[in-house]
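There is one chain below, alone, in structure tokens, taken in the form predicted alone.
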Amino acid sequence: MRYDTVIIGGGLAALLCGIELARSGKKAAIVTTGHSTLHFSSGSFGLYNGAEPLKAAEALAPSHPYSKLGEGMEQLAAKATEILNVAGIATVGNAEANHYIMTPTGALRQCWLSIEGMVTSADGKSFDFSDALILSPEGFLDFYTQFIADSFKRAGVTTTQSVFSLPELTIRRNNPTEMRSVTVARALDKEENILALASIITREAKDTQTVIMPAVLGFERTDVLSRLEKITGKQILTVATLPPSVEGIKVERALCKTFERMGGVIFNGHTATHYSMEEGAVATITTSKGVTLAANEFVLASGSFIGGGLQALRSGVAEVLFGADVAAPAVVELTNRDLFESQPFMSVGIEVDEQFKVLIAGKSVENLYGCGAVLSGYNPVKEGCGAGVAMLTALKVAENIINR
């Protein structure tokens, strides 16, 4: 099988690159082992820490992926937002200034974009409501209501707490391992459960106009929150749960559907295991299921250690498919004993040139590009830029391929 472009990986970078290529008319395919780290997402996307992320990025080292974007970082950020919206993912925020989103532990973290309907704060200190009801499924272990209540209290918001139960969830509670976010979300896909929950909200909230819930409002359906707001007349906001993240799964599924709707093909459950070269360019890749794919261009978006794109060996770190050159920070130890300090290994990744072409044995491969978490030169956790690097480098790679 032959395609214009084959993308190796199935996460945020792979999907955005694929969508941009597909909507430009390219015949694109994605080869992915399985679920991506989007399943751990907290419902937000970080560009770079700081009040003004675009300005903060201007002072980054030349080795940072953002420095290779040139002067188009703002435009790429706008395009990334547009693609999310095209996929049906409504977002809040812009690249000019970060806002704050509430995490599963009640902390407020800076972000560039957050999914519409989640608890956010403009300044990280206050909210646009003065009182709220925190409502959670009875027996649900992945939502820490007291942490969330304490966070609101520090911001001057008065809260009350309550739990709700539905017959379907009461059965699930007999086995605590079944009371997970996805299980609750699937139950709330059903109209009868939505109506029952609406009655509970009306009864429990009384004069309180804002209701805070875990982000488990529907799995297949995307209209559960708006339906509840319409029926109850309350403002309903959500907070991400501990993984698995329903919001993250929804983002992944929405992007996959958009890519396929635009003509893209996803080889799910396939791991790229071999490749062939012709005249200094990649000619084909072969997957673990024996499928060989030929293309004009290939994109390596296989992720870092968690995604399986990088592997830590006794001899060092290796890129698993092509044996691409790996760059590591100039430090003695790649780990720091202080868990809350910057971990140098987070900056390890493959080397690419100014066009994001992958280096193998010191030479750029003409038709092999790298994007996302597999890249070197940045720390996604300390800098708060994991999603931003994934999305912006993916779109830059797509732009470079389209303009070849």
Contents of the next structure:
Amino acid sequence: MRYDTVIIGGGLAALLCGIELARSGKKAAIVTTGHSTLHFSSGSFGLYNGAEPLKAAEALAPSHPYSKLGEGMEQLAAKATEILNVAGIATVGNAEANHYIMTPTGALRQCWLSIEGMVTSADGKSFDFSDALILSPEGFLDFYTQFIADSFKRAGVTTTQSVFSLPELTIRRNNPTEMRSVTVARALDKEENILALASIITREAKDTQTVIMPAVLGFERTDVLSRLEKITGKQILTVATLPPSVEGIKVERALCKTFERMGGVIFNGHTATHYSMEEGAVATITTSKGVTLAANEFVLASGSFIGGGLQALRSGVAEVLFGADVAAPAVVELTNRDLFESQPFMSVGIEVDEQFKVLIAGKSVENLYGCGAVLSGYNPVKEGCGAGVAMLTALKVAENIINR
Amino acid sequence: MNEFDVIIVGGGATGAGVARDCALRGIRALLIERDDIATGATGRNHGLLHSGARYAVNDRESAEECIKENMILRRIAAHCVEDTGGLFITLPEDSLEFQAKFIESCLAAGISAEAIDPKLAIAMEPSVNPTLIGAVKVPDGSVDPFRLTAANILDARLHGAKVLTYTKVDELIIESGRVVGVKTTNTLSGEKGEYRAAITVNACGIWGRDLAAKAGVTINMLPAKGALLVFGHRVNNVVINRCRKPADADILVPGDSITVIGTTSSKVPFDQCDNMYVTPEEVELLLREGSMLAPALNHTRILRAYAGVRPLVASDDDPSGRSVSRGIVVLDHATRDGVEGFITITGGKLMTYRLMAEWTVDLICKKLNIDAKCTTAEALLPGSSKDKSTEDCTRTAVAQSRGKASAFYRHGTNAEKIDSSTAAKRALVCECEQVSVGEVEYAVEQLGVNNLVDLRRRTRMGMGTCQGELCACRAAAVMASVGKSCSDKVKADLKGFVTERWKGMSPVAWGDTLREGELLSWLYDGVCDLSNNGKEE
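Cool, the form predicted alone is there; where's the form predicted together with the partner chain?
First the chain shown before, then all remaining chains and molecules of the complex.
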């Protein structure tokens, strides 16, 4: 099978790159093992920590992926937002100034974009409501409402806490591992359950106009929150739960659908295992299911260690498919003993040139581009830039391929 | 009431054993532990129920003690022990002559030791190195040191002993050359305390040197670090030892859902005893030697690395400190140093904790003129029962729920006290180790759990493949709702727990363990933003 571009990886970077290529008329294919790290998403997207992320990104080291974007960072950020919106993911926020999203432990963390309908704060201190009901499914252990209540209390918001159950969830709970985010979300895909929940909200909220819930409102359906708001007349906001992240899965699904709608093809459940080269360029890749794909360009968006793009061996770090050059940190140790200190392995990744072409044995491969978490030179957790690097480098690679 | 007959300092297996023995003999005892129970050497070893075979050739006395205690523990602590059996294997580079001597020494010490065909050994334990040229079957097993210590503490309390964890001894109260009590600080609340007793027992392991110093007594101790690795699944079902002179990393012990290889042995300075890190060299050695026992270790995921400190005591008659006593050391400081009311119990091993306690309490009885016989070799620990074997209980419980079956495995008959009457109580907090909400509540209410790390020691929550990644948050919430803690305290606890997990993961962070580490960092530093906890105001 022959494509214009084959993308290896199925996460945020791969999908954005794919969508951008597909909508510019390229015949693109994505090869993905399956669940991407979007399943652990917080429901928000970070560009860079600090009040003004674009300004903060100007002062980065040349090895940072952002430093290779050139002048166009602002435009790329706008394009990323636009693609999310095209995919039906409504977002809040902009690249000029960060806002804050409430985390599952009630912390307020800076972010660039957040999914509409989640609890956010413009200044990280206050909210535009003074009282709220926190409503969570009974027996749902992945969302601790007291964290949320205490966080609101610090911001001067009075809250009451309540739990709800639905006959379907009561049955589910007989299996001791069933009360997880996805189970609840799936139950809320059903109209009868939405109606039942709406009447519970009306009854429990009384005069309170704002209701805070874990982000489990619908799995297939994306209109559950707005349906509930419409029926109850209340403002409903959500906070991310512990994984699996329903919001992250919905983003993944929306982006996949958009890519396919624009003509892209997804080889799901395929791990790219082999490749062939011709005249210094990648000619084909072959997947674990024996499918060989030829293309003019290849994009390596296979992620870091979790994603499976990188592998830490006892002898060092390797890029799994091509054995591409890996930029290891100056220090010998991959880890810091303190989990909450900067972890050196976070910045480990492959080396790319100024055009994001992947280096193998010190030489840029003419038609192989790298983007997203497989790249080196940044710490997504400490810099709050994981999503930003994924999306912006993906769009830059797409731009480079289109202009090729 | 701050008056006791005996104060025991140290909540390891030995201290817990002394407290229980005192309580069973009607002696009013107070146990003081600066951290949680089983946090020192007790919880940082193989969890091997030694048959004594390892010591048979070089240390007959230890071997005899081990086999006797082995048989006693199988009876009194059935729910803490697993009868896995053990093999001592001879590899091509080892001498079969040693095997002959080994069997002879075992038999002389009362340890059954039967040479078997290497092919039979492979059939018994398929993970064993297939190149073996000899194998001897011995009655080794595995023992859960956390459960064992908790059961001793539970029984001590049932019989009237008082137990204070997170309580540090600031000073010994000395009046006219006699230790008459201790002054303490609660490390959680800062609250000061003063307790008096006719006798104070130093059961602090390697930290016993410092307590003795508070009485002006010198004990020449040598901290010997032993590092171990935990593998991600139960590679072997039978304990595998190397049939040679005891050396590094020559014991592979299965326990619960994992396998442990160890140990190394190296001298460390005293100031490192509180914070042990496993070095890359130790990891290398453990893997190299371990894979000689079971080659599968080379490609089995390593969950974590940990290390403990053996409290080796230099013989009193050797001023150079080189001659080390490996056996049980009971020091009556009245006769040794002229300090009345103060006893040190140290040396020994986890296997002999009960015997160490017996000797100590015999001495206490002598000093206090109490005529009471030791019954700890016969009296079953709570959780073990003559009528119901743990296996029977587990089998019945499996029909009801996996979580309940695991609970019986962990708590023996005490698992009956765990509420599993509703879906809410049966819901699983930790899926790797099948710990239910009811079990968490039971541990918090009945087993003296103060934080998530304590909870892990009582239930194995967070000890499985994911190392507490998702269950920690759930358990924190359940604990908070039982204990009504404020959320800042819960978050600090959560942060402490994942920090502790990572401490053991980072020395072996490659392959899937690094992936797990990346997720751990993403979740707790990223998604949850716990690193900024407490900085919000």
